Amino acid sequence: MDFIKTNTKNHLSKDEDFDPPPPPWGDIRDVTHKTRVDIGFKDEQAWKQAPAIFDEHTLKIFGHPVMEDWETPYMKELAKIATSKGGIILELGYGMGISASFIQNADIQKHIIVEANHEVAEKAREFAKSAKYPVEVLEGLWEEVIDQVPDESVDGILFDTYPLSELEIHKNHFGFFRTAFKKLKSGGIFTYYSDEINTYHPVHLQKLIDAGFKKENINGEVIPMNPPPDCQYWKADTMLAPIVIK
């Protein structure tokens, strides 16, 4: 992999998980932020029991575009990163099962899936029945179930949950960074749907450092993206795939 070296200049001071304030970012992400605000957000507890609407190419919940299959090459790369050390893999957000299938194609020991929505979690349980490696499905918001995963017990983490509030758009992963650091074994690897076009924003980078990751262990790979013109959540032709080592 060709890694991007991070630039740690101009760090902001330590702050709350989702500071600084929401957009504008001054780029194409402003458009997709407004799109999701216009759809509107329900209570996160309601999300758990909401109907999951699948078709051949997409998954929608409460009208939100949770996942689309054009993401497949990016999901493949995230799965490759997360499984690069083998062992126990923690995946947060099952979605359409795209990354889960790639995880199962790797040489691993165990696959833990965290999924908030009940109907999607049922899909994950069906997936588990025929999976090559053992799968454990934990249903609920990750904040509710993550304590079932012992600290310093996983070798790789792939985080790809959907933002459940306006504040989380394009940065819902920030709130998980400290937990990722706790759950990983020493030398474990962390990756996630970054919402970064080609490099870490200084605030994003500082969140990882504040969580305990060392700047020299924070890298990434820029992956080509080809979203359809009508995609509501991503417009750029690249996205950064994080490669973060504990």
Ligand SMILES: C[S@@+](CC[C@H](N)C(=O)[O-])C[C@H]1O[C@@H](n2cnc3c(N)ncnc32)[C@H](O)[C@@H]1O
Contents of the next structure:
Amino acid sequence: MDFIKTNTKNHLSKDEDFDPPPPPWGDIRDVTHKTRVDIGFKDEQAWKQAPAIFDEHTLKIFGHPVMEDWETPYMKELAKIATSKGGIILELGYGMGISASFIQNADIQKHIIVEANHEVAEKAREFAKSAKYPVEVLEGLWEEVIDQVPDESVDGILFDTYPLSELEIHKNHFGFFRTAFKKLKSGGIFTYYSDEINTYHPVHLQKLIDAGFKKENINGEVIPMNPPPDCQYWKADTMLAPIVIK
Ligand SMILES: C[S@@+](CC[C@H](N)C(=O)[O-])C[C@H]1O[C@@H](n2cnc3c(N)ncnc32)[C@H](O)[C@@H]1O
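In place of the form predicted on its own, output the structure of the form predicted in complex with this ligand.
Zooming out: every chain and molecule, the one shown earlier first.
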């Protein structure tokens, strides 16, 4: 896997990686937490039927900055990690379809897309019509539809949803870790929009371990990020791309 050789930092190889500890929840995340609290959250079920407002560079739902295309290099990296073992790829959150396109550029067998918003799911179904590899779209909150994906059946997972409640801001991935472990084949690979600047916060790391992943199989790559100054959800110039193997 050539991405392991380039720009890869094993965050967990030495205890010193935690000393001094990474920044606590806080720092710039205070700002990006507040922006979303200020926009406000509706009932999760309402998200499904909400209008999806696309322009050339962004996707907004209920006024939330759900996806912006400056993230393309990060999405490319996540797709590269998720598809590095080929086979069946499970993607959660279609958004603007940026990572989905990168997944289809890889050598895979099948691409399963889970998407909660109806209008975005329609886009995913359109995408499926001309996709190189077969795409199955499961519409609904992942929490509702994930049982349709058999346990231990997928080779790679890319998780990139969006917080649907204040509690989930910067940690909507935490609730998925146990499911990721269950759905992956042994040796399968898991990556996701990490909300981490350059290393795993100890709480984050512990959640992965509690879900069943072994510490020595939890690594990552630090990816340069270049958010516009007015971005409401990310302010740092890097983000960790997790490389987590079952
Ligand atoms: C950040 S976007 C995904 C961006 C995508 N990776 C791309 O490259 O364009 C998040 C997507 O996840 C969907 N979503 C949010 N919560 C979800 C959930 N619980 N289950 C499934 N999809 C969800 C949103 O509707 C949105 O389309």
